[in-house]
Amino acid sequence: MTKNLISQNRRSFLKVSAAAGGGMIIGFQIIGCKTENKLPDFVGPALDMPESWNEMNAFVKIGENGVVTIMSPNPEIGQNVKTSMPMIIAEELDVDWNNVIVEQAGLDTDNFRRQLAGGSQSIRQGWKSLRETGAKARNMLLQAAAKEWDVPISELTTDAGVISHKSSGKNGGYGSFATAAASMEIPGEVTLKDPKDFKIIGKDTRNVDGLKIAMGKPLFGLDIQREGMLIAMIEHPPAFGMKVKNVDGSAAKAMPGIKDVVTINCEPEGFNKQWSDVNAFPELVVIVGETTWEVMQAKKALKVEWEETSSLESSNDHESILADLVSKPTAEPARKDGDPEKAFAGAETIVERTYNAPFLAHNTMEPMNFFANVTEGKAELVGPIQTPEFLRKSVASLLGLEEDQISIMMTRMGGGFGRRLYGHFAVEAAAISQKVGAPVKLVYTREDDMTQGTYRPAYKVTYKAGLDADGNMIAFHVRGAGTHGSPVFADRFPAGTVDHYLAENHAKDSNISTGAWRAPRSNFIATAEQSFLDEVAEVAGKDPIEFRLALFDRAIKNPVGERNDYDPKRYAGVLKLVKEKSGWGQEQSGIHRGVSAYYCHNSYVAQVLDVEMEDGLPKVKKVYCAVDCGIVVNPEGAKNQVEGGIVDGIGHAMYSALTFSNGTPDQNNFDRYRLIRHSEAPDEIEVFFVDNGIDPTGLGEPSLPPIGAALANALYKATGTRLYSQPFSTEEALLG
C-alpha cells in the first residue's frame, strides 16, 4: 500500500458541499457544463437519479441513492480518456462502474492541471492526482460512516459503493452517507490501492460514448446548433506566400441566405501569439449565412485578388534544399561520443543510406470547426480543441477580454492527430462572431482544411554505420534535416550502445506552416532508423533481432554516456516478447517478415509484420505488436489505440504524400491524397502488453512510428529492394 501526501492546496484540490436534495459533491468548479438529470434511454437500463444535482462541474458527484457522476477533465480526441480517466477515479472511490455517469468537463485552469490532449500524456500526467481524487472521496465517506456507527474507521471496508462493518454486520450504500461526508475534513494523506486489488482498472470497459457515436447522437463540434447561429466559411490564399489584396463580395452577398462578406485579421498588431497559434493565413475573407449549403455556393461567387508576399516553394526546391543540408556538417553536433571520425577511418565496412519523407496532411474525419458567441464583455466558445488553455489566451488577446470572461467547452473530436493542437480556427470563429455581432459556427470544407497548412514536416536523414571485421558496430553517425526542425533525437537509441557516435541537426525555414503530426518527428525517424539498422544487421551477417538485442545488452551492462533517454531493459523486453509471440525464425512459406522497435512518449513498442505477395502486390497479413506502457487502465481501449496507430502508420508510409507547385498544394481532397483503404489494412493484429506494474506511460502515439520500418523490412524480404523514400507505393519494385 502506498501513502500519498496531498500536493495541491485545499482550494485547488477538492471542493465539497452538500447537494440539493441530499448527497455529496467533490468538485473543481468548472463553468459551462450542466449535468443531465436522467440517462438517455439508449445508454441502457436507466439509473434511478437523485432528486436533484448541485450545479457544479469537474467533480465527483454522489447522489443520495449512490449514483455517481464523474467529470472527465481532458479533451477527448479518440484516445478514450473520457472513459479511462474516470475509471481511475472510480477505482479509488471503490464504486460500481455500472452506477457511474461520465460527463465532459469544460476548461478551468484554476482547478485542473494539464487540460490538454497531446504527447500521449493525459493518463501519465493525471495518474496520481486522479487516484487521490477518488481515494479522498472514499475516505470522507468512511469518516461519515464511522461517526454514524460509532466505530473505528480502520474497521470499515468498501466494495462497489457499499460500506461495511464486519463485526456488527452493518452495511450502507455511499448515498446514505454522502450528505454527512460533505462536512468532513478533507484528508491530507490517503492510502491508495495496491494495483493487485484493482477491480476497474485493467478490465475491458466499453467507451462511454460508444452507443451515442453509433446512434449519431450529438457529440462533435459539427453537431452544435444554437438559436440565431449563423454559418461561416473562409477563403484563404491559394498558395503559401500570398495574401489578400482586393475583395469583391457583391455577387456573393446577393445570393439567398447570405448575411455578409467580411475580412478579418486574426493576428492584428499587439496580438499575443501562443505557441499554438500556427497559421500561415491570418488574414481571411469570410462568408456568413444561414445554412452551410448557401454559404458554400456563395463562396464560389467571391472575386478575390491575391498578391505575392514571399517565395512560392515547390516540392522539388524543398527536396533539393534538404538534400543539401544533410550533406553538410553542423557547426555544433547535438551529441558526440568518442572519436567517430577515427573510428570510421578504421572500420572494415561502412554502410551509408539516406531516407526521406514528404509533407503530410492530418485529414481528420471531422474538418476544422468551432462555435463562438462574442457579446459585450464575454465570449462563449464550444468545439473540438486539444489545447483549450492556450486557445483562451489567444482569444483574450484578440478580443481584449480577460481570460475569466471567456468560457471554453470541449466537444468530442472526430480525429486530431496533432492538428487540433493549433486553434487558429477557433480564434477565427471568435473574430468572425465579434465582427458580425452574432453567434457563428465556422466550418472548414475538406479543401479548406487540406490546403490551410500545419502539415507534418518534410524530412531527410542520412545514416552511416561502421563495422569491424566481426560485424560489430563500432561507429554510428546520423544527420537529419526537416522543415522548421530536424527529426533526429540525439539521445535515443542507438545512442549509448556504441563507443563512437555523432548526431547532427539541420532545419529549413519555410512559409509552409508545419506542426505536430501523430508522434512528432518519431513518425519519420523511427522508420528511417529501424530500416537502416535492419540493413546494417544484414551486412554484418546477423539476425536483425539478435543484432538489436546485442546493442541493448551493451547499453544495459556498460552504457556510453549519461544522457540516454530510454531504459534498455524495457526496450529489449518488448523485442524479446514479440520474437516469442511471432515465432520469429519459424517463417511460413510465402510469408515475408520485417521487425522494428522504437521508444517514444515514455513507452516501448516492438513489431513483427508479415507480408504476402498477391497478384504481384504486397498484402499485410498479420502484425504482432508488443507494448510496454506500464499499467493498462482499459485493455479494450488500449488495444484499439495500438491497432489504430498500426493501420495509420502503414497507410501513411505506404501511400500518402502532400506536394507543392509554386506554393500551391497539389492535393486538396481525397481524390488526389491517397489514404489506406479497408482492403489494405492488416488482416490481423495481435497485441501483447507487458505486465510490469509500472505507472502508466503514453499509448496514443507509440505504436505508429515503428510500423513503417517493419513494413519496409518485410517488403525488402518480399521484393529484394530496400526502400528509402516514402510513400513506398511509388517505388517501382512495388508496382508489379
The other form holds:
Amino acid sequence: MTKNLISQNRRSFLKVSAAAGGGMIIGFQIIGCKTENKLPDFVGPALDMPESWNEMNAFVKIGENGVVTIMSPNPEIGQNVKTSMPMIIAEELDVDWNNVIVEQAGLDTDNFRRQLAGGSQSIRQGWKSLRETGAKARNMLLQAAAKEWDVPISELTTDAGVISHKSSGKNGGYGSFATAAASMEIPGEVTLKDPKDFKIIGKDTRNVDGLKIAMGKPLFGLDIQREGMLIAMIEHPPAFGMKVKNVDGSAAKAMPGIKDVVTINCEPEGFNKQWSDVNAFPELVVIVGETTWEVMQAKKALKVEWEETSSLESSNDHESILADLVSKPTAEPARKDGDPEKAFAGAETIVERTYNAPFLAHNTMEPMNFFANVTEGKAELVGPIQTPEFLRKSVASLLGLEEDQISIMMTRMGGGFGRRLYGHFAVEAAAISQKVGAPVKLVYTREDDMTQGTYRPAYKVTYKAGLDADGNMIAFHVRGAGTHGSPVFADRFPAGTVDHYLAENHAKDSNISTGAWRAPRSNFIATAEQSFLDEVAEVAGKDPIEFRLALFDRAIKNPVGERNDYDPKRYAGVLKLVKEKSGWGQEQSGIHRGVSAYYCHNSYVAQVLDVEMEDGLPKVKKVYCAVDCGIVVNPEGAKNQVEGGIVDGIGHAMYSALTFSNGTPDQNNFDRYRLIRHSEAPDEIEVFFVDNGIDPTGLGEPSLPPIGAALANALYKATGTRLYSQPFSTEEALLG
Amino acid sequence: MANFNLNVNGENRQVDVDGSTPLLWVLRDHLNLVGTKYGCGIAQCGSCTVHVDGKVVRSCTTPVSTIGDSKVTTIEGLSEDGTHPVQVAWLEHDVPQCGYCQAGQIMSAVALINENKNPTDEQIANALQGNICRCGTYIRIKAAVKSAAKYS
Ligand code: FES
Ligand code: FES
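May I ask for the structure of the form predicted in complex with the partner chain now, the form predicted on its own having been displayed?
Entire complex below, previous chain first.
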C-alpha cells in the first residue's frame, strides 16, 4: 500500500488516524518548516517528507527518501512509550533515529497486540515482538537489495538506514529499496542484534512530542474541536450510595447556549460489563450545550433529587471496620510457612505495629473527558484511554454495534496513573452522543473528576516480627485489610527469608468505587513494610541495610518455601548499589537518612533519602535511587520516570488524602486536596541503573512504592517519631 | 452577551460572550487556542496560566470583561517555532512526562525569567509554587529554568 501525504515536518506532521471513520483528523497542526528552523541541534533536524510511503508492516512505513514512520501502538500517559517503543523497532530496523517520525496508532487489534497502558508492562511485553518487527522490516529491505544487486543476502550489512555490499562497494539507502521491499516475503524467523551492538537502545532520546508540548499544540483529548461538536457535562449523585430520583432540567435548559438536559444509563439491562467498567454512578444527568463555560453554568442550575440506595459511608466507619478486621485472624491464611504461633511464643522480642493510609484520588492534571460521535451503524471515539480494547467491547454492548463498527483513537493523556483504565467516561460520551444525535465532547470538571473516582482504597496493615536473642528475625506475621481487597502480597519479601511466616488478607465491601492507582497495593504496602523493617532492625540493634541484606542472603542460600515472588540477588543488588552510591554510614551534620527497597512490576528499586529540618519542617535534600529494570531503553526518559515516581510518592505519603462524610468526598478540588508542589520536591535526585543486560521490565510505577518508607525512616531520624499513618504532614511531629 | 475586542498574542480578536466568561474558556472554546489548559477552575493548579500585560494570571478565574485593552499572551504566543529561550530549555532538559501541566509551568517560568535571568532555587520554587505537576517533573523544571537564560 502506498500513501501520499502532504509535505510535513518531522516534529510536526499532520496526524491522520489509522482507525476507521474516514479521514479523521484531530486538529493536529503543521508547525515550523525547514527553512525557518532555528532550534538547537539536540532537537534533531527537520525532515523533508517523501512523495510516498511504502508499508513494510503495520508499524513501519518508509518513504522513497529514506524517512521512516514508526507507529507507536500503546496509549501514552506520560510514561514515554511513544518514544521508547518506536526506539526498539528503530534499533532492529537499523535506521538513524533522526530520520524517524513517530505516529500514534489507534486501536487496531488486527495489527497490534496489548494496546494497553497498565502494570508497567508496555516495554516488558512489547520487547521481543517490537524487536522482531524492526528486524523483519530490515530483512525485507535486504531481500530487495540482494535481488537488485544480485548478491547473496548474507553478504549485506546495514548501518543507519544504508545497505552496503562490501566486496562490490555498493551502497544504497533504505528509501531506494522501500518500494521493492514492501512486496517481499515477510520472513518467519529473524536474527536479532546482540545487545552490545545497540545504537539507539540505551541512548538518551528526547520525548517525540516534546516540541509540541512546549508550544502548546493540541495533543490531548480535552483539546479536540470538531465541526458541530457539542460540549457535554455530567451531574452525578453527591454521595456514593445514591442515585438519581428526579430531574428538573427546565431552568438549566433555558440558559444561554444550552441544547438539552437528559439522563443516561450506561449499564442498561443486558449490558456486557468488562473489568474496566468500574463505575459507581451508571445513571447520570447530562447537560449538553455549545460551550464549556455555558454548560458549567447550567450545571449549577440543575435541580436533581437523589435517593439513597445503600449506606452512606464515612472515613470514621472505614477506620473502625479496618481496625476490627486487622485484629482478627482470617479463616484461611494467604500463606503460612513453619509454625508462626510457636515461634512467636518462643521469641525473645516481639515488635508489632499498625500502618494506615487513606483513599487517594488519581488527580490526573487533565480531567476525564472523551469525544464521541455515534451515527447510524457507526461510532467514533477519540480521547484519553488506557484500555481502548475493553472500551470498544463496552461501547459495542451499550450501542448494540459490532466491534468493527467502532473506531477508537487514543490521544496523548494528561496523566493516567490507573484512572483511565476505567473508561466509563468514554462509555458515557458514547451514550450521550447517541441520545442527543450529535458529536459530543464530554468534559468532567475537576470536582466531577475528584468526586467520581476509582480511588486508591483506604488500607490498614498490622505487622508483627519475632526476634531471637541475637536479633535474628525468626517469625513474621502480616495481616492486611482494605476496601475491596487487602494490600498484602503474601509471596513477596520478606516471605522466603523467615522460617515461620504468616500472611492474612481481609477485604471490606464498599459502595465507593476503587481501582488501580499507580503501583496498586504496592504504593501503600511498601511504605508500611519498609518502615516496619526499619523499626525491627533498630530493635534488633542492626544497621537497616545490613539487616535487609542478611534476609536476602538467607533467601539466596536457603529460601523458605517455593512461591517467592522475587529474585533475592537482584533485590540485594540494588540495596548494595544504593548503599555504595549514597555513602551510607557516613554521618553528615544536619542530614537525616532513611533507606527503603521494594520490588514490584518486575523491577527492583532501592532508595536512600536525605532530609534536613528547616524551621521545624522537613526538607528533602536528596534522594539516591538504584534501579534494576534490566536493559534501559531510554536512560533519560527512564530517569524522568524514576524522578517522577519519587516526587509523586513523597507527595502522596506526605500530603494527600481523600476522606468521606456520609458518602461524600470531603475534598473536591486542589484547595482541599493537597498535592506536592515545587518547594516540597527533593532538591536533587540521582538515579543509578544496574547494568545487567537482562530483558527490560517496567518503570512507570516501581520507583513510587518504596519512597514513602525512605521518607518515614529519615523523618524518624530527624524527629524521633515513627510515622504510622499517611499523610505524614498531619502528624504532630511534622506540624512545624 | 457582549462583544469584546481582545489583544491576544499580538492580534486583535473579537468574541461575543457573556462578560463573566473566564479568559480560559474564551481562549479555548472561542479562539481555538487550546494550549492553555483547564485543571481546576479555581486558581489552584496553574494549568491555565497566561500573561496579561506580562504578568502571570490564572485565566480560569479571570473574567473576560476585566481584560480591556491589556495584552494577553498565551503559550502559542511565545514563539512561532518553539524557539523561545524557555521552550528551548524545556527541550534541552526533556522536562515533560504527560505534558499537560507544562504550558502553565512554561508561562510562569517565562514571567520569572523576564524579571530575573538568574533565579535561585528558592525564587524558582516561589514563582512556580502555583503550578502543580502530578507527574512530578519539578526537578527538571528547576533545571530548565536555570538554563533558560543561556538561550536568550
Ligand atoms: S485551571 Fe486555572 S489554576 Fe487550575
Ligand atoms: S507533566 Fe504531567 S502533570 Fe506535569
